[in-house]
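Presented below, as structure tokens, is a lone chain in the form predicted alone.
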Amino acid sequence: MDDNKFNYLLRLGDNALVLSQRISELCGKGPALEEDMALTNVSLDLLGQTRLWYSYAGELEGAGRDEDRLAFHRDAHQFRNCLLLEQRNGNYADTMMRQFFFDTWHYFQIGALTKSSDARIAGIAEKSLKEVTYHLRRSGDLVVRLGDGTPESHAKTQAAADALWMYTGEMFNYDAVDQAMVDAGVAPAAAPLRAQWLEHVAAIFAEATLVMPSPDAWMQKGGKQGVHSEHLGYLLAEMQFLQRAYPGAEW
């Protein structure tokens, strides 16, 4: 088994699953009916992508773990998602700023993965690209509307950007797993990905009349190596309860 590719696939799947679970908590709580439906659809899109990444990871591992085993039978320290995605929903500015930061990275990441040397990864990325493109357009539009809206919405959106910024650097903080995938032509390099991310974020922030924090600010890290905040444990406790209490239960 290619351990680096397996772990890379877990990271892709874990990112999608954790954010999907987090925003699913808002189902029925959106600020407007249309937005409530949009949030739920994004959650379902990410869950569908999770299944594709986990299915490939399970096949590659060859240990009999399918997508359900990988989702419901791992502990927090075995998850490899970025810390940004496990942060609590907070107010709606917090929710959309977290979404926008991830969507921007995800769009450029998935776009690059369509050219991966691994045909299976390229195929999953190609299938996901239309969804990811919509996600970015939607979250960017909402950041502009909130940032350039009322004084209260502007203040809350700026506060969300300032609070979540320290979690964004982890997406570009490559370790041996990421670098092995870059060297094999499977994944894109960090530098051009970061440059694209910063350029798009800067453009949206300018339109939203928001001040973009310094790209050189200190950044939090650890999620990709299994070191998480307390928030992930609570999220998994709710998500995994049924399968942990009744292993193998089916509808």
Second form
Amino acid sequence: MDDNKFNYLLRLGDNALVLSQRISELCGKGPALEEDMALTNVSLDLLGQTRLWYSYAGELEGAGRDEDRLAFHRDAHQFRNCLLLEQRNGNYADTMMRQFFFDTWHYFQIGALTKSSDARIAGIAEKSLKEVTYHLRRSGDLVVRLGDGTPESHAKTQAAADALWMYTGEMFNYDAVDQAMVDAGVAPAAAPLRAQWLEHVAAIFAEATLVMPSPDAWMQKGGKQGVHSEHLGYLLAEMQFLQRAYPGAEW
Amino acid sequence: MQTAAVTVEQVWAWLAEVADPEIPVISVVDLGIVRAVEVAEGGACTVTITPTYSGCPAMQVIADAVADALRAHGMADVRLHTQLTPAWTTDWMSESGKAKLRGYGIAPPAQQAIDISGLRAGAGVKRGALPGAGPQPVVACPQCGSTHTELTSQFGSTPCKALYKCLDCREPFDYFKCH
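Since we've got the form predicted alone here, give me the form predicted together with its partner chain too.
Below is the whole assembly, all chains and molecules, this chain first.
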């Protein structure tokens, strides 16, 4: 088995699953009905993408782990998502800023993956790209509305950007797994992806009258290697409870 | 029980009667998710379907409905094949499907879906519009036909729909997004 590809697929799946689970927490609790529906729909898209990544990862591994096994029977240290995605929902500016940072990266990354040397990865990316495009259009719009809104929404949105900024560097901080995938033509290189990300974030921040923190700021890392913040454990405890208590339970 | 002599055309005709579980006025063929039908010599039938959205909860129901319908017509060996590429697009929705949607009160996709290859980062990034994305579509009210309408929410009752309201007849309505 190609360990690097398996790990890379896990990262793709874990990112989508952890954010999907996070925003599903707001189901029935969104700040407005339209936001509630939007968040749950985005969550559903991400969950669907998770299944596609995990199915491929499980097949590649060949150890009989299917998508459910990978989602429900791994502990926090075995998850490979970026730290950004496990951060708590906070206020709505926090929720949407996290979403916007991720969606921007996701959009450019998935776009690049449609040209992956791995046909199956390219196919999943092609399937996901339109969904991801729609997500980014929406979260960018919300960041502009909140940032260029009332003095209070502006202050909260700026605070959200400042607080979450240190988690954005990890998306472009490549290790041996990422680099092996770049070398194999499977994944896009970090530098151009980061440049595209910074350009789009800067454009939206300018329109939102927000100050973009320095790209050279100190950045957190560790999520992709399984070193997580305390928040992931709580998230998994809720998400995995049923399968842990009643393994193999079905509807 | 029929076993032999079922033609591909016959299978398509049967599938044209399998309703979408969430929008029962259109069939899975109208929706464009059935991509291919093959009938082997021994009568084994393979139907290739393409999911609409990655997380669409109706896909499993659709797959089951397709298999059930063909079995009800006497086909013993039905195989479903899910194919991701080329990715499903609303451009594959039939004209009759769009007319049926309108009659049901859902505005059909108002323009061609965005060509993925045309999505590129550009200098003129505007609010609500992604790099390379075109202007917002003109959506006609399915009740009165007015194009004087407004987007209420980018997401509606299902992932494939957005919520609009008509500024003339004042009716809110679902819009089947271009995808």
